[in-house]
Amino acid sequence: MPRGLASWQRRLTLEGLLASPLPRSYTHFVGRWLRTAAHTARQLAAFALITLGVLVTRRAQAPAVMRPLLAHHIAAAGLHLLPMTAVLAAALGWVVVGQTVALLSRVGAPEYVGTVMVLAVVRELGPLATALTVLLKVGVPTVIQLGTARANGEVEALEALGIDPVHFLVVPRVVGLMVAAVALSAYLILGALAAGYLVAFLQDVPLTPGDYARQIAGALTGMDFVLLGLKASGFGAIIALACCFEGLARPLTLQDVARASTAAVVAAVLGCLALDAAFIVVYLLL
């Protein structure tokens, strides 16, 4: 057998694939991506510290201006998303909660309904689904708005007038998204649990509303409420910081706004997943 053909056949085997090194293009791509991710994470951490410092040091400055801004962002990220959150809660209840309750009843394990609902909906799916909704409906428009303002020189105009852009543009959005994420998470979880029981009721599952509510209440602990609030508010803060950072942190042209929006979505999703993984470790340790 020719030497070249034997080498080609060896590379087709699992041993050959494991033994042969990755092409340099792959390793360069992964290394470059990891370096970029680490650099972006450092920049986001620095931006978060700057925002926290401005929030603490200037919390009492210009209340007549900041309070309406804060109320506006809470309404934009919270009240305006209630209809979409209700639809998402109904879909989540139909797909996950109702089918899970029906399955547990068919296999003779209805006593685990509360535990499964708390693990699946309260701890994981509810906050994550809310975070994705806030990111798509509020986060992306935030990047476009701030990126366009930066490209048109409006941020520099604020600085020329003596107005801190972080205090005026970033702090209300961060606080507003944190408050809205907590409220929307609770709203989505309650709606999903109610819609899920309605689906189970339509399937003639022998589980009364009282038993359903008692099982869920029995599976919940006080720490679940605390961690839910911390996780949801953390998701809101990560989304707001990532979107504001990509819109304001560097000079942009109008052509760069689309790229900044994509970068903000990627950074926010990765940050939320990292925070969710950290909370999973906390749940396992409790």
Contents of the next structure:
Amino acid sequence: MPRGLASWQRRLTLEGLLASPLPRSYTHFVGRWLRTAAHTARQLAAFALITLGVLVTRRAQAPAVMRPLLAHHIAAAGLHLLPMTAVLAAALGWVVVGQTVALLSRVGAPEYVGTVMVLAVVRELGPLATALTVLLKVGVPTVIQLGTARANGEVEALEALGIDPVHFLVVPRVVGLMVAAVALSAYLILGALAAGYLVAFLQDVPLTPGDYARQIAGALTGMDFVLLGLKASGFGAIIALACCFEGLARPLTLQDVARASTAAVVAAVLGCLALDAAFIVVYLLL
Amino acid sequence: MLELLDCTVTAEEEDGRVCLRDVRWTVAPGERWVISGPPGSGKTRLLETAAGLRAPLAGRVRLLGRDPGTLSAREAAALRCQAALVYGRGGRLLSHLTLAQNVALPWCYHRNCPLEAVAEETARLLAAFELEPQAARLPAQVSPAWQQRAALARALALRPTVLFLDHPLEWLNAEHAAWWLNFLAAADPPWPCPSTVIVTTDDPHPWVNWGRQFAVIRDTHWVPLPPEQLRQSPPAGLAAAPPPT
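If the one shown is the form predicted alone, what is the structure of the form predicted together with the partner chain?
Let's see the whole complex now, leading with the same chain.
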């Protein structure tokens, strides 16, 4: 057998593949991606600090203008998403909660219903599902609106009027989304738990509403409420900051707005997952 | 009023291309400057630099006796209220606000009051600029000429000391262009207008009767231009603007 062919055959085995070095193009691709991700994360952190600085130093500036703006963004990100959240809560209740309750009752472990519900719905699925809804229904339009304003030069015109664009455009969105995310998370969790019990009831699960509520209440601790609020508001802040950053922080043309929207979604999803991972560590430590 | 000392101005924030070098320019109170140059020669950037919105790459800017680069955010905002800049091509109004809301925004923000509190003043301002029929419309629902007029009203709402106009006659028909020239030249305009005005334009000839000082940007250099030179040689085919009344 020719030597070259034998060498190729050796490489094509699983061990050979694992032992062979990664193609340089692949390592370059991953390296570039990681470098870009780190650069974006650093810029996003700087943007978050600037926003925080403006929020603190200009908290008393123009409240007559800023309060209605804040109310508008809370309504847009919270109130207007209630129907969509209700549908999502029903789906979550149907798919996850109802089946889990039915299964636990069938295997004779109904006493774990509360613990499982708190673990799955209150701590994880509720805030994450809310974050995804807010990102898609509010975050993406935010990037498009701000990106278009940036591309059309409206931001420079605001600066020329002595109005800080971060104060006027970013701060109300960040605060509004944080408040709305907490409220929507609570709404979605309550809806999912109620819908889940309805599904279990339709499956003739021998669990009274009182027992169901008592088990969930027994599994909940005060820290769960605190962490739920922190997590949901953190998701809201990450989504708002990622969307405002991609829409505003860099010079854009109208052609760049679509790319900025995709970049904002990726940054927000990765940011939310990283925060979620950090909260899992906190839950494990408690 | 305004002083640029050996300023170098770049084209875009990121590419760093120099479009103007060593600008030495002094504007005294009451002067009317017309700065011309080919498209892309850096007129808008120069105006933004002079208005304190952009820092020059090199050199120093003094606007109303202060260096904008050394001011705190609050002081810079106060300075910008004194030095109004109106962009061309529709004035860059906020697209989600109506014309009336756009015009009232500086008042509401800087005086910390709701829109209703300045409703009367806004109505007077809109009337002065003949904008009442368009007041409730969004910028996208009116022509760029009306948008630009609303941008002028918005800039003059705070009664600035100096006015920077970036290509104000671009995209305007003869009627709107005549309104602008008349407004800027009027001894008693329907709304107070500062006496110090700086205009950038691709074509200086419509401004010959209005301007008192002229300059041109030629090959990245700032060249003062005697008004007589412009008055004696209007370009062929260019309709001269009506003399201001």
